[in-house]
Amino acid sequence: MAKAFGKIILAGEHAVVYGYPAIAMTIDLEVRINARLSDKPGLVFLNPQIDPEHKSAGLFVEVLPKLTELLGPRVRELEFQIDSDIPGGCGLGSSAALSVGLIRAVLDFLGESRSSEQIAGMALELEKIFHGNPSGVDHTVIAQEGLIWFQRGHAEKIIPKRPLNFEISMASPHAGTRAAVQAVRHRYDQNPSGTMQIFEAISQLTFDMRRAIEQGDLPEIGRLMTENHALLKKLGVSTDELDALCAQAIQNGALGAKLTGAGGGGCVIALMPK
């Protein structure tokens, strides 16, 4: 049984589409993949809770041929039983895991092993048709486990030096990364110093953050999360929802807030004391 886990972005996101740093963790929710021989090979989805755009027959249609090409003709004898922890559309990475995790399923199959350098190229390749783009945060920090810095390609694992606590709050779901990234990109395009001048202040932010988690000062990382919702705002990618949300997770004790991927929609993470 094959396994990837969800995650969540510390700060950076957006920004990390235009070369800047991210800081991006796992979390304990999770994709389960099977792949065994069958004479109806394709996705079996049990009880999961993956992005509906995910579950269609077409998609594998898309999908297969990159398994193919990518890890071999016995692919097409597969049939892949998929069940899931990670809710869809809510910012946790549920398509990233599920790269991740049929790369994964299909060496298990093979008996084959790969580095995790290697099953994230792979599972980039499969993100490229769920997201078109993708920065390579999501599959990356799925494939390595953990806590890393992102950016430009390159990887690196972070060493907290006190344990970090969140609770993630559930709003209504995105209307997906690749809509929000466009949407973005729009706003670019309308205004491309205004808008490098927020992706400055993230990566700033990103960078004061990281060293804010080597060292250990709990209060500053709750800060910088707040600020990077504040950020994100400006973007344009929050709503009255996620704003609510981190409005109350800070009146309940929380150090910071700020909403996790894309963005319209999706999900609140809150760093919590202890």
Ligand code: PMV
Given for the second form:
Amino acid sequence: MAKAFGKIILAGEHAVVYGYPAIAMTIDLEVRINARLSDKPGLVFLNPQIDPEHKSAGLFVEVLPKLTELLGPRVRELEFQIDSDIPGGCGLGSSAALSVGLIRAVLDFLGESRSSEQIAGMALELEKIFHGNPSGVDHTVIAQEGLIWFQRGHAEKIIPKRPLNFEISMASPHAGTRAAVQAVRHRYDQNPSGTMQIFEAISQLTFDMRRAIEQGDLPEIGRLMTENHALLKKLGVSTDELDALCAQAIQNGALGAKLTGAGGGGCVIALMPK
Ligand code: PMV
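Same protein, different condition: the form predicted alone was shown, now please give the form predicted together with the ligand.
To see the whole picture, the full complex is given below, headed by that same chain.
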């Protein structure tokens, strides 16, 4: 059985598409995929909730031809049974986990192995089906696992000095990563210098957050998350519901909170004191 975890982005979403850094980590939700020979090859979703966003767009038909291109003709003989804890359309990396999980499932079936960098490289090709032009942060953190610093295709592990405990709350599903990324592009085209200023500020706090994580300064990490949320709001990707969830988390004792992922709906992550 192949597995892949979901993920959250601690800092830098959207700016990362423009070459700025992001910090991301895997979470304790996973997709499980079993690949077996079958006379009815194809994708079988045991959990019908998986990724309604991409299912309705009919994008799944492109996945197996791409997987065959990447890993060879035996893929055409396989039935993939897919079970997932990761809700789709919420910014928790459901499609990237599916991409990494499918690749791991084929490799398991073939009895082959690849490095996490090679798996991330192949997953990028699958992610392009779902997201057009992804920065790569989602499938890279999912292929590598743990906490990573990501910039322009390069990833490094970050070692936190103290454990990081996040609570995740869910708002309504978002309209899709592709749509959110396009909306930010539109904003950028309308107002390049104003949008760049927001990206620069996000980038600065992402560097500061890395330092705070390595020093174990939890209040500072929380403060930077809240600052990141305010900048994402300025970028136009938050919603009233996401703002309210952040405010509520902080009122309930979280050290900071922000939306995670593309925005326009999806999830809020809140850093807990312990
Ligand atoms: O797919 P999501 O919701 O986790 O968003 C990914 C993060 C973005 O920066 C918005 C897009 C990208 O390709 O990095």
